[in-house]
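Given next, in structure tokens, is a single chain: the form predicted on its own.
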Amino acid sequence: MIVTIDGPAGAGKSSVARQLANVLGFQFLDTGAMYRCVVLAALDAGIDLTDQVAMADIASEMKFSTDGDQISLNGQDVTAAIRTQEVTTSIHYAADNPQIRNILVRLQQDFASDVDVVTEGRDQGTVAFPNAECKIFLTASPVERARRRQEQLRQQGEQVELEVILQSQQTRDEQDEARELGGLHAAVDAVHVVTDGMKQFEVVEHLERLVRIRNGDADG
């Protein structure tokens, strides 16, 4: 079975997609760490990230792997270095082309292949698995957000103001919405969750709900 959760940038996919995988004996697959290690290899190796060729080759060379919660590029412990602002603020860089979104969701549509998955990103419901069994569009208002992302940074020993995040995330979500190829809309088929108010066990706890009873399960 394949769970999609897609969502704009803040409304907690990655924690929450982890939390509902671990609950359903699932694999997690998180995309956007994807993403974000083309951008921290990019930047590792000096590659001028408009330049979409040496981009794409960077995102064909990576050898990208996650267990748990670590996620690795190339064999080393990347997990806080692709959450930092710099990688976040250059994210659409990886984003926006072409042909590493063609790559990625290759390997995406190959993880998922013969397991159980709750992936999440921008367009898991719609491009990379259009007949997933269940598809969640995750999502919350701008402020609560970027109160979240801040939390987030603020745990990593990087302060930044609310309004600076706010004004980046305005600007992530446009380049989402206008990106051609896989850019963040909700498929047709696709569950909407807002969760403002909602505590994140609260959250996991709905989704499960949905999701045992679009697989059959309706007392799970």
Ligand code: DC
Second form
Amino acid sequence: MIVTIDGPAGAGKSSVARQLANVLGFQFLDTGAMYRCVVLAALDAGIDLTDQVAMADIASEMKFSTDGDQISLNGQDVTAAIRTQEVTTSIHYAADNPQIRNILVRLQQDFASDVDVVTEGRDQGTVAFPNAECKIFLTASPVERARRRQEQLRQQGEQVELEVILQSQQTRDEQDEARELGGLHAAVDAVHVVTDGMKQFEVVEHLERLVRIRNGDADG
Ligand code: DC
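Having seen the form predicted on its own, please provide the structure of the form predicted together with ligand DC.
In what comes next, the whole complex appears, and the chain from above leads the way.
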């Protein structure tokens, strides 16, 4: 069974998708990590990020693997390295490149070819898995998403004004929504879940119920 979770940055997709995969006993695929790996590999190789052909070569040659929590790139643990601000602000060089999108979507489809999976990103229900059995579009209001991000940063010892987070969040939303191929849109058959005011475990429980109903489980 394939469960797709798409939505904007900061909606809590990663944590929720990871926990949902755990309770269901499914594999978890963080597709944002794949785009991040392309950018990290390009930065490490000193490649001009605006060179679309060289960037696509990086994507087709990179060895990406994941065991859920841990991300490996060419045999190295890059779980933390792909989350730096430098990678995040350069992500559009990978995400806006149609050739890279095709390469990564194929990798995602290969990953899910013979396992049950919860996959998380922007285009999972629309482009990568249009026939997925259960599609979820997870959102929260901009202020709620920015507050959560602010709290995350606070826990990492960083104090950032809400207004600053809101601004960069809006920029990333606009980039994600405007992307011609694989842009951020809900699939027509996706269930919309707005998580304002919900605790993380409540979101996971809610999604688990949705999946079990879709899967036809007797106790769904
Ligand atoms: O989920 P994230 O913030 O780690 O994703 C990083 C970027 O990758 C995000 O800004 C958009 C892009 N992305 C994408 O274009 N398609 C996906 N399926 C996943 C992520």
